[in-house]
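This document opens with one chain alone, in structure tokens, the form predicted alone.
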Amino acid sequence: MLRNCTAARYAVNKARMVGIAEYSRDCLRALRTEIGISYDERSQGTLQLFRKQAQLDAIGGDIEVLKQYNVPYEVLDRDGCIRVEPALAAVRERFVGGLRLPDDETGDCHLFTQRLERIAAERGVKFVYDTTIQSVDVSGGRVAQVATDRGALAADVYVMALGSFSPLLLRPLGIDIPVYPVKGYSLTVPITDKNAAPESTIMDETYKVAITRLGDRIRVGGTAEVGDYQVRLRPSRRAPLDRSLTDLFPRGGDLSRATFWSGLRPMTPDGPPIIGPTRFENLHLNTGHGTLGWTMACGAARVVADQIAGVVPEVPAADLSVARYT
């Protein structure tokens, strides 16, 4: 992770999260149109708030990328922060200004799985859930099944997306990824007054927390806990949560009512995710996203998909591959 921290390395992974990330953008609004899910989603844009003037000044790289890949923006100043976050008015004093991108969407992902299920039940996919995976068998080059619990399961082709748990499941098999659970807390807020909550998601660069208006409820997500596998929650790790939604939007939601969660996000060193195939000919992989799994979910499938089918995929996907580590 030190190696990737510096400008050369920033823009190079930057500019392969951002690729995805468009095309992923694009695939999930095809979906929606195609199937006609609905999951509280909001086509309003996500504004990057800074509270101080040197953050403001710093953002001349993340120009860049976006100029790069024809991504539209807007650099605000106050007034235009306020101009598509009115409640923002209210506390127009503790930021400077922001930088917004127009074409963002947001959605209740939780939501969207449990609709996608139900659509992808009806077509005739199968889900097995309560199941433990014991070992993935392979035999001359190939998967051969999947030892699970519950029986082996069969394929002609294997899909490795465990996101945080994919390493302890391909190691055994010789192949090691460096993905890491970082864990994440995140606070569902009930929303008291609508014109005093968020309009679409604010990241507030201060506290490097995101606040999203997901239907009638208020998401607050945050934090990188480096780790183990546990989800337990620390409660002194919901102060920053408390304090970005109380500075900026102190009437929209009851912090009171509150739900407190944590998940792990499987962090790569450079960033972007994990996508393509492996040593093993009907074997690929799917993980990695980090902080960004449904922002890169539709797209990330729809290359998998196609690179399975033997199509070459819409967008640059090599420098996505496991072999970038190599």
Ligand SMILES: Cc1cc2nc3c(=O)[nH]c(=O)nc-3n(C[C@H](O)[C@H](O)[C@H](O)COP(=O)(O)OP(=O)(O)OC[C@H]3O[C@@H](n4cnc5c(N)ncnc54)[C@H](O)[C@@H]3O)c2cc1C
Given for the second form:
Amino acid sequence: MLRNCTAARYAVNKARMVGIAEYSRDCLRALRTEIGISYDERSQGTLQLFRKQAQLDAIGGDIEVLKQYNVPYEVLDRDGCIRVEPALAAVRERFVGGLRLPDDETGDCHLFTQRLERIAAERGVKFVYDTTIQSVDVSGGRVAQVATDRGALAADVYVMALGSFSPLLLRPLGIDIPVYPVKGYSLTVPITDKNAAPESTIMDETYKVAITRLGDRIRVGGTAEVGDYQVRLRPSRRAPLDRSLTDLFPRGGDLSRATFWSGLRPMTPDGPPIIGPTRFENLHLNTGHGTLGWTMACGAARVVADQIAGVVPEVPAADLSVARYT
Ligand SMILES: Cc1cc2nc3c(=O)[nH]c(=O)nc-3n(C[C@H](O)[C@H](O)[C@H](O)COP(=O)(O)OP(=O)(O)OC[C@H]3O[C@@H](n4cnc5c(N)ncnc54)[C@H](O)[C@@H]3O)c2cc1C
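And the form predicted together with the ligand, for comparison with the form predicted alone?
Let us now look at the entire complex, which starts with that chain.
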């Protein structure tokens, strides 16, 4: 991770992530049109909010990448930020400006996955729950089956998509992928005054906290805890989330009724996910999406499906494969 903290590596890694994320948004929009799924979505962009002038002055590198990928953006002063997020008028002294990505979207990913499951099940997809995969069994350069606590499952093709847990099942096969659990915390807060709540998504750059509106709730997410696979809630981790929301949307939601939860982000040291084939001909990887698993989900899934079907993906995907680490 440290070795990736140079301007040159950042430019390469960011470009890879923007490529798959932009494609993913297009795939999500196409899916929405095709199957008519709704999930408290809002298509009003993301505002990266800067509290200090130095942050605003340092966005040149990001803008270069956005230009390279023709991603629309707006650099906004204080009044510009308030125009897109009117509730910020009450705290105008707390920030200096922002970078807005008007094409970004937000929504409730839990609702999305639940509804997608129902639609897929109606079309014949079978979901198996409460089943633990114990091993991936290979034979003759192929995966033969996965062993689970409810018996073996065999298929023509396998996609390893176990997030932070993927390396644990790949290691016995001699595939070593650098995916690590980085724990994040989140609050979901009922909105008390919708005029004092966010319209869409605000990234509080100083504290690396994202605040977004999901229907009648505000979702606040952030913090990065490098550690183990435990999702135990540490009360002290709540403070930065509370502070960011109270600072920017003091009257927006009722923090006393917040739900506090945590999850693991499957992070790679360079940032982009690991998508693509392995040396086992029927085993593909789709993991390591880090902080942007939903952002990249539809595009990543489409790339993997194309690769399995022997179709050339619509976006360059070779740089996303595990081969980039060798
Ligand atoms: C606080 C927080 C906020 C976030 N905000 C955003 C955001 O705004 N936008 C965004 O795009 N992303 C966000 N993310 C990141 C996103 O949640 C992840 O990138 C995404 O969940 C990764 O998806 P995944 O399916 O690869 O892995 P996971 O969601 O981790 O799913 C892996 C699944 O595999 C199961 N599993 C593991 N081992 C086994 C086994 N042996 N047998 C059977 N099942 C197994 C696990 O139980 C789990 O259900 C956030 C993450 C956190 C923690």
